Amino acid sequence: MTQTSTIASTREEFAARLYGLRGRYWDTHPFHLRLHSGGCTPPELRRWVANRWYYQLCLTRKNAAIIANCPLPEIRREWTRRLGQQDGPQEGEGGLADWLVLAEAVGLDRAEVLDERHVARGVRFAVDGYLHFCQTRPWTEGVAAALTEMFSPDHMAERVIAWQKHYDWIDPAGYAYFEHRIPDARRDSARTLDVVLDHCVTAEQQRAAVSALAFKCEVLRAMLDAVDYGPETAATVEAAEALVPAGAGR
């Protein structure tokens, strides 16, 4: 039986061990793989865009129970700016709205995107207990969560150039989300790290750490899996109840 080491890492190699974890990122996942290389379909495409929104949705609210639990005020202050870059500071600005004229320039309509009738179950659970995991844990497995950034902006680089190879049908309107994104993420990411190098200093806490990053890496693949299998959503089980003859199985 292998104890639990109770002597911390160093700073390197607490580094080493979380970027360790860039294997388990949803970008090797079957359906990234498809969607990257042009093997979606219209309809599938759309798919990953409606169901991404709730995440998307989910991102100001995770900020602010990290706000909520920290007890550092210079932490939270330079928390709060990501509010702003995902609300935007006035109607029609941030990532929320970038991300809805992503939906339009791939054919969705707005108000299917904002009633959420094409978000899978699988989804809505995935991304509230992501939710609810920033709510309950310490603050600093919160932030460690929210080093998938470190992984995302070449990500999110290659999707631009692959939908522009594969999918000239996308208005290119549609990828100002990406533009804007990709640069945020890339200097996001470094300070995320930083902020867990420097306040994870115990075996315990770089445990836990580790553990939240993978959890969200979970979280981001369990996505994957619902689009990639297309569960019902509200709006197919509302037409198959529909089909189904009143006083049917009463």
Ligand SMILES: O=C(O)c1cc(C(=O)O)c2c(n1)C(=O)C(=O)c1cc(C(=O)O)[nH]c1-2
Contents of the next structure:
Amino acid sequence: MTQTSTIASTREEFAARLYGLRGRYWDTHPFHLRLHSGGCTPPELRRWVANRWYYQLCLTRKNAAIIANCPLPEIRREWTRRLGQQDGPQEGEGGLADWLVLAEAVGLDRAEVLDERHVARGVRFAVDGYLHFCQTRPWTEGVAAALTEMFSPDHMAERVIAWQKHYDWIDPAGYAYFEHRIPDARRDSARTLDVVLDHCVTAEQQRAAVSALAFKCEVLRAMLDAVDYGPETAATVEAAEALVPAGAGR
Ligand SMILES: O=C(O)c1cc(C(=O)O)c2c(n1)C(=O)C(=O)c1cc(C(=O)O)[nH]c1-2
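Mind giving me the form predicted together with the named molecule, seeing as the form predicted alone was just shown?
So here's everything in the complex, that chain up top.
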């Protein structure tokens, strides 16, 4: 029988345990490797962008859930700043607006992103699972799950270089999202790590934080499994209704 330790790690050991999950980050997923090596077709690249939209949409809601679950005013005050990052101070500004510019830069219409027609069912389940996790777990675990951002800046920077090299048909205006996000992610993730190290101090809390970060790595990789699988999307109401024989039940 394996014994789970009841002795908390030191701050340094705990940070090393969190960094230890680096290998499970989505940068090494086969789809990302292919995307960065120039092996994706334009429709595949568009599928990645249209599916990531669903993740971007979830970010403000999961941050609001973390705030709702947190009893500490100083953390709530600080986390509130993150609510504006995707939504922006007004219409047409912020991360979501930048993502729509990216979508157009790769040849998608705004409408087909907004109506989520390309969102794969696996992406929907993975992202909804992440939101549910942040809504139902202690706030410290929601914060720990955001630590994938520690691994994201280099990956995002490599993405921009790879796309510019291999997909020169992309309108450069589309890179604004990553240009804004890379410095923000460096700053946010350093702060997120401090919050986790400060507030997860018992062996149990530290174990839960490591497991939250592992879960988030699985969420991100599951999204890519679904994007890699193909263009089949989740059944919409319209698609379900199309299966009903004409006149049936009417
Ligand atoms: O493009 C990427 O590879 C990537 C990864 C991640 C991540 O690792 O969670 C985020 C983002 N981008 C991102 O743009 C973003 O706003 C973001 C917020 C969060 C989070 O968990 O709070 N992760 C990420």
